[in-house]
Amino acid sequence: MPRIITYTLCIIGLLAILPLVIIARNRAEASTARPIQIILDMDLQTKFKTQSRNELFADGRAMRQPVTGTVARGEAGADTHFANGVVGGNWATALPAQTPLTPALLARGQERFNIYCSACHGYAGMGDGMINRRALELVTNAAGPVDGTVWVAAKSLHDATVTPQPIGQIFNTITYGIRNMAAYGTQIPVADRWAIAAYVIALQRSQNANLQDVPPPSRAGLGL
């Protein structure tokens, strides 16, 4: 066989093996480069993220309210008071039968509030929790926000926009979150969420109490 043909066949053989070698090497090594996707499926798509704006609608919200009277699949006949804080399509104004108001319930609510809520809202619900204070320090740093820190201050539970809210709305907010506040429905059992909501109402009442809220036997010691 002529030498030129032998060389040619060797080169063709090496070129044929080269793609397999490259593929094997890439599969064996980690890479920070973005993978090449021929079929994108639903990895990349035009969409609106949670709590984002959409100018298509008059209220500017991308997330739409459910149609009035809509019942989620599997929830027909469900106790919407206990599960969602809703009674007859309106926010519940009282605790459900499963969680009657007792000193034990408020004590449980205080304990759970201190664990899950106080970090941002503060132990008294003033919006001055440790995380909130630290984040505000980073944002208002004299040299500018540290590492591009962006923070939306935690709401005071005694704010005029919060205190009128019925207990069912507070429960719903704990469950599903609101604006930048995350949902706690997966971390906190339903009964404990009601306990926290009841304790929030107690916190609010503590800042707006009057003499009639104090039991008569205890009023004499107040010096009023």
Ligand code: HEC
Second form
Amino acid sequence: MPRIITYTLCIIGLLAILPLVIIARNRAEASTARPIQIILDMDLQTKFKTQSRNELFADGRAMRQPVTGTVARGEAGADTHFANGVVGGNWATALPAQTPLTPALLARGQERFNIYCSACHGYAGMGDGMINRRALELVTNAAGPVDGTVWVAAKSLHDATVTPQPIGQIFNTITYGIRNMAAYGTQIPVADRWAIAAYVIALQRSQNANLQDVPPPSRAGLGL
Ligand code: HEC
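Got the form predicted on its own; could you also share the form predicted in complex with the named molecule?
Every component of the complex follows; first up is the chain already shown.
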């Protein structure tokens, strides 16, 4: 074989392992350089740093002011009634001024209760919602709890420990949760939480009413 071919083959052979050597070295060494990305996904995109310009807004500022009327957590000021359900250090016993008792408020409360609470507590608040029923089925399975299910039953809202609670305390339970029940403060706006609390009180009253609570013209229709 002519020498020139032997040398050429040697050089090609050496060059061929070069990429492998470079890859091996790069894989073994830490680097601060940006990785080579073939598909960028959303790793690289426009962003605005503190105090920078953004022509999208009329004032040219990338940093925005809070929306008018925003109240930061813990900065509710003196209005602890509306924000926390507390008046003078005690649970509020009435609705705050922002959400007066109206048929519309109770209707809203009923709708929101049915969406957020009935799954566990049941439509009438008896603690017999569908999730609760299904979970009880799983834990009382004859062969032992399915997949190690653990369940704390949703409380009946007509329980003797719940009915004496002032509306502010119900509002607080919805807002911050209680023991095994999760908090709904971030999901449900504050006015809707008051609407739900009012509806819970109405539900409790509905299970503990007497004939005097029914307006006289409607009593005849009750068949009592
Ligand atoms: C995922 C199931 C679930 C949902 C949804 C749920 N709860 Fe509960 N709730 C529970 C459980 C469980 C308890 C009992 C907690 C315990 O005793 O550990 C409870 C307890 C309560 C209590 C009694 C608190 C006390 O002082 O003992 C009230 C009042 C209540 N829930 C209201 C609501 C309202 C109003 C909603 C809707 C905004 C709601 N819950 C949504 C599971 C739920």
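Under this definition, the rigid core comprises the largest set of C-alpha atoms superposing within 1.5 Å between the forms. Numbering follows the first chain given and starts at 1. Keep in mind that what you see is a predicted model, and the values were worked out from it rather than measured.
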* To do: Inspect the rigid-core superposition and answer whether the C-alpha of Ile23 shifts by 2 angstroms or more between these two forms.
  => yes
